[in-house]
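Presented as structure tokens, the chain that follows is alone, the form predicted on its own.
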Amino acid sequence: MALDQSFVGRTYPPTAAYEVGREKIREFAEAIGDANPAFTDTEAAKALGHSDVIAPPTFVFAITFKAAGAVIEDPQLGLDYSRVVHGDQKFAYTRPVRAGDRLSVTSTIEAIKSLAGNDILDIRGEVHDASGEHVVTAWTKLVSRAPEGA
């Protein structure tokens, strides 16, 4: 069944804080096998200018995909998460995430599509810091695989 589009423009309410710490930002550089030193060396990020080590650009995901899911567990929406691959990610960001930042992610639908009997949902996550300052726009697409024989 194809989702609503009248869900389009939805948003949900912004997630309590994350606060991003510098042993995180390491094991996340060291996961995606990144050996940039803004990103484990505080004196390295701050002779380029940072207040203290940096995250790398993917970082984010993991707490937008985390607050994107008030959407997919939204009963009224209908998403069958079962059936859900990622089809796509992008970021925008006003300047990058830091150690110490605490981060809140307010989530909209963006666009509810069906292609081939395939539902496709895009999410705007916008990254705003304790201040409520923007740090970083991340959109989620995520595709809802048709049923068998449908």
Second form
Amino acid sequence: MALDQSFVGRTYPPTAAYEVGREKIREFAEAIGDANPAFTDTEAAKALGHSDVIAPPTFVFAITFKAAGAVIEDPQLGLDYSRVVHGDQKFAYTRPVRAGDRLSVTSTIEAIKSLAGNDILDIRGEVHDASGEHVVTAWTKLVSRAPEGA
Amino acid sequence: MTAKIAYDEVEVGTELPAQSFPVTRATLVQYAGASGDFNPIHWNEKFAVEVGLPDVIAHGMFTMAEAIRVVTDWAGDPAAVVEYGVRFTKPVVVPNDDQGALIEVSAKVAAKLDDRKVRVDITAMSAGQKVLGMSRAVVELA
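Instead of the form predicted on its own shown above, give the structure for the form predicted together with its partner chain, please.
Time for the whole complex; same chain goes first.
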């Protein structure tokens, strides 16, 4: 069933702050096998001009996707999440995510399209730190595949 | 931000050192825990097959994380990446054996932009298929 176009432009309330832990960054860097010392060694990060260890570029997705849950699970929107696949993902950074950051995400529905029975949903997540400064924007395209035989 | 590559030293067509990243079921379980994405298509073969997949597949975000390593290793400072986007075109199928799958990543400078930035186009292949499309990063160089 096609999603309601009137949801385009809807913005959801900012999420409660997510505190970025240095050990969570380390865990993520190890999981992707990335030994860059900027993720785990404060001195190495400082040598690059950062105030503390930074997170790998895609780390923030865990935070923005959790925030997108407000959209995905909005009963009024009625997305069938069991049929959803991740279509596209993009990030634009003002600065890297750092240990100690307290990040809040504001999600907005940018577009809703229907293509060959598939519902396509574009969600933008604006990530700000505790002082209200912009850190990164994440764009997530989700595709809800048409049911078989539809 | 302190990239180790100078803007003036690169040209359109400059190739970044290519890398290959192995991925096994164990890798996917570890990534699920670290990322919080516990979708069973990434660890449960029975479930994956039931929803029409050939086998367990890697998280798209795992592939995205591996592909940018070619760029961050080249630039030195991961924060040199100011934009990064991909399209998930094909899944990385990860069989339940000792080998798993291999994600092969190459990249080259596609355009020189203003303010010491370059656009890098990334190619990620697995089992002979392109697994990412429109995979591009904007990188601020020294």
